[in-house]
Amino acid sequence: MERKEVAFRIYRYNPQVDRQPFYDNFKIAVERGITILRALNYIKEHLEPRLTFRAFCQAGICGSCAVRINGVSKLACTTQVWDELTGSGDDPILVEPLNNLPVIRDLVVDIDPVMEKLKQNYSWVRPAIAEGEMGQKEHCVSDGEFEAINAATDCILCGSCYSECSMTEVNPRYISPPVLLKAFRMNNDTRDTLGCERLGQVSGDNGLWDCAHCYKCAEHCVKHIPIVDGIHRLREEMFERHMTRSEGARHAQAFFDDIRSTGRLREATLPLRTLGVVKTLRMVPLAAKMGMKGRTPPFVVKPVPGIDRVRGIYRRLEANRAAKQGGE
């Protein structure tokens, strides 16, 4: 079996007794085969005892395991030794915790945050059962019915897309992926009653339209999930739901009317039909500015060339649409 000298460079932090975090470096030989998570156990065992890190199943399924490797976030029980190998093999590979927690001690990290965030947003389904006959009874769902949801069931909360959010990097306050895909999952439960209740809470402030459509959160999901869906189609519910009283649904309903319209965005209008008008007073000074600086968008916009197809696309999707609820 092959095998070779690899080197680790691993994030340490105590703040019992680290004024600030720092690196340490690891040179151990490994086989074809062999996980991150296999790799850092034996560095624990026999190089480093102190190396403090989260794992149990080893199998894909907990998630407690997973950190940044190579400035990614991971699963460190599935990933490979060999896959993380870069230019010739000699360069260290990277292992650090997870972005946008709090470090407790080197790779672990305080999941409290996401855990306050899930309890804040009803992430659990509220049947239609009294609750004298809970327990008592079943709800059967559907093969069909549970085939909406059947994706986003597969999170495990190991807090990768969290981590790799660039909405949560800047502004930890943000509702974060994981939440809002356990939203899109609960509200799509034929058992729930919260749909309403729910969409209200994870639309506010710093919530469903803050996302910036990255992708991140997709893109490195352990388990796939495509987390971006989830959130398109909780802000189609909203609108399904006639939820459209805040900003962010004002801003995607005159993004919607511009297209439809002309083709090209009205951006000159785009600040009153979004924030109101006392809002839109506050940007004066700025449109002040960059009218100075030649760069006011123009007030009568023309429409595309072609503009018909796009309003014959806009036509079959609400005939689309119009027949999906009529047969509803």
Given for the second form:
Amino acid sequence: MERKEVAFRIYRYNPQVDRQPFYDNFKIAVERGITILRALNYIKEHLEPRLTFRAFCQAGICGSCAVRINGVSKLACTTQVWDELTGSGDDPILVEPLNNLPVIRDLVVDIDPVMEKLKQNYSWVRPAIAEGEMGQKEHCVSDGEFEAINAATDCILCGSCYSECSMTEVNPRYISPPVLLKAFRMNNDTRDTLGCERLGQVSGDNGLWDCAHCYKCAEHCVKHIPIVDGIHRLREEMFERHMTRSEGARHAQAFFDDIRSTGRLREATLPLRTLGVVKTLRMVPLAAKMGMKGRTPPFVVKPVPGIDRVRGIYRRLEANRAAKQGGE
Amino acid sequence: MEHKFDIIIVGAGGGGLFAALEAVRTNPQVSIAVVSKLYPTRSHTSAAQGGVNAALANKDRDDTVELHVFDTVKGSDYLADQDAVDYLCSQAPEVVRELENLGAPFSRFPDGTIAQRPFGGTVKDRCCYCADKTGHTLLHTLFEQCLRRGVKFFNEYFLLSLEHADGECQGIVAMNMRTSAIEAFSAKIVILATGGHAKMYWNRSSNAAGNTGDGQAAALRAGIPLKDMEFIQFHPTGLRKSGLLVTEGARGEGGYLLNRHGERFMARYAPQKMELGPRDLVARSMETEILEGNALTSDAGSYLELDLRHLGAEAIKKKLPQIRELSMHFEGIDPIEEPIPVRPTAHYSMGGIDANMARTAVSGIYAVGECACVSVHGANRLGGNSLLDILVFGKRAGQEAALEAPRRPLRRVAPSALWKAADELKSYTSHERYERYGIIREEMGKTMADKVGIYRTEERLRQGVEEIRALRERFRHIRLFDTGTVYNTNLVQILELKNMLDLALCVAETALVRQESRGSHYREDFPRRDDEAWHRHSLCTLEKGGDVRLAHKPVTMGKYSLETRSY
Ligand SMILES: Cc1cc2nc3c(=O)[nH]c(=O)nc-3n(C[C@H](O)[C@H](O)[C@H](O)COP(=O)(O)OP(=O)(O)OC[C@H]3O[C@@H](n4cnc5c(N)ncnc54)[C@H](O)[C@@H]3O)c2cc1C
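Given the form predicted on its own, state the structure of the form predicted together with its partner chain.
What follows is the whole complex; the chain from before opens it.
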């Protein structure tokens, strides 16, 4: 069995005694095949009992032990030490608490904000069946309907995507990926009856339209759920339901229209079309400043060469959509 | 600090959450709160992979509740109470459909109905599932519905004691894990749903680190008897290195068990049911193969192989994705290409708080789920019947509690209960103490696995009892080195160890006394079932000095009378 001295550099903070967070270094002999969680347990049991972290099932299903390992959010219990060795294998493995959530102690963060957001955004199915008729018969659900939400039901609420989300980092009130994923999962469940209300709720301020598509949530999802596809699907659903009055939807519509007509964005009128007159007027000082620096976007935008090919793409997309709707 | 509620539910696994949901639905006027040491979705219910039994007859059209009852009673080796089993099985189709109605994403048959697969020890295919993430999806569905109904949660609160005066419920004392503050929760009704205690086998266990039987231990100390503690289920297929579970669904889908010679050895032990014999039988057969030198060997101990390769990559990816992932993460093998190394692992506690249709000996205190012994599993639980147990009895307790609460007065937790708890916690930090948590815990796990394991004898059990007694003695000197009050995991571990030690003694003592073999309890020195002397439940209570006192209770029979159990 391959064995090796491995160094760990672990984030420490106990608000009762530490003025500020610091990093602690440990060196332990580890054999190949050991997980980060087992290494943490070893350190806690043999070197530093005060080291504090959450862990429970040890099988990658409860989501308790999500931490950042070498800067990336993942589950300690399913991450192999060997996979985290960098450099010549001698660099310490960095273990830190999840981002975007308040630290309680060491690697333990407060996940109440996630719970609150779930609560506010109708993260549940409201079934069509009347309360008195519960349990009498099954809904009939085809394999296809189930497949649509199958991956999304894998979510274990570990918080990794929440920690990775670049929008949550700048705006803690942002709805966040796991909550949008739940909304997607519920809205595409054929048994649910809350679609419109839920969509209205999640698309409000700090909501659905604020996602900046950095894809970090999906990239680091410990269950490999295509979270961003879910977010896109919710946005499409807004258009299908003609819920196009929000700034986000208008912004998307403006992009859509501009590219079709010229292949470019008409930035000068974009604020007007997205925000409306009042909010656009508030942007006048910014526009003036931009003007002084010679950064005024052109008012007249000529179509790009090959615009026909761009429009061809639109035609194909629309034909696809028509075919799909016809099939349903 | 004191909280007051009509109903307090301790535990936020499937059992606790269904109780909470049903209580609000039954009577929205009652105030309820769920107190849990974990965030709800992290409860161990999430680990259940295989499925939940219900005679929906979607697969085998001729399946009936009757047959489900028969399978369960036979599986229990006739130790289950048949009135409870009748209730369990007759409610099954309704609760499963109800979960479906509330959004649980069950896998489907081509005709759109809930899919069902074979599971061990049953004559019909009646196990409903969501791929191999059944528990996870049911738990999330229940949690979502609790959010919908505005259920109040006290997450990361640790139950310290159960309080009652003259047999009438007063509430509980719990510790806020973030601050170590000790708080009283006065309540007219307490529903315990704290899960199982099979972690006392430590790394020879499929259970989560916190399946330490806290509710059972609190009940024991509050004078409520525990029942049938000697019955611990060993699951046949734990991963060799970690004890983590490979679901019975893997065999349900057609997986083979092989020994060193590549032989499907179950042909010699259960020629008809083969790999799908009941768990106790398959686990013992495997242990025999290991003892007789037919196992493969490795640094991490002897093992047998679970071969899925013939199922094909497609089926493995679609129906057993988690198993594939676990095998890759924890054994470094892909079951599409190689057999999975497995051996039996402690898995489920049939025994628990003595409860009659969820009611305990104390008026106003209920117990449901794995912490309770209702008893529907008797001496051996069938796969897929535990999720059913938590749903059916969780629901029932929630309903009854909501109806009963308005008629009960609120009796408050006495302040002295808080002082007592505070004194205990403080005592752990005393400088005169020297014993270490990790050492006692390791020895407990080893004693349980070696002396109170799958094959039991008088001699080993006696040693087991002595060793656990000695460990309990040493525990009195255990030292808490971390004196902080913010999220003190060391303190929680010590409290859990105390609970496991008390329960381990109950398991060892009852196993020693039961001189017969029945279900999961196998005595090499008494290899036969002895109905004359032992067709009865065991009860344990704690004496003042900390010793266990044993008693017995008759089994409630019904339609099915005693028969030999063969498969
Ligand atoms: C790996 C595995 C696979 C399984 N597969 C299946 C299967 O396929 N089919 C099946 O039917 N059964 C299966 N089981 C069994 C089944 O999952 C469990 O018996 C069942 O989920 C237990 O549910 P519960 O609600 O009683 O407790 P749990 O889900 O364990 O929840 C216990 C709750 O109590 C709380 N709690 C505990 N102690 C305290 C305390 N001191 N203070 C406050 N709160 C506390 C916890 O926070 C938790 O919320 C499996 C079990 C395991 C281990």
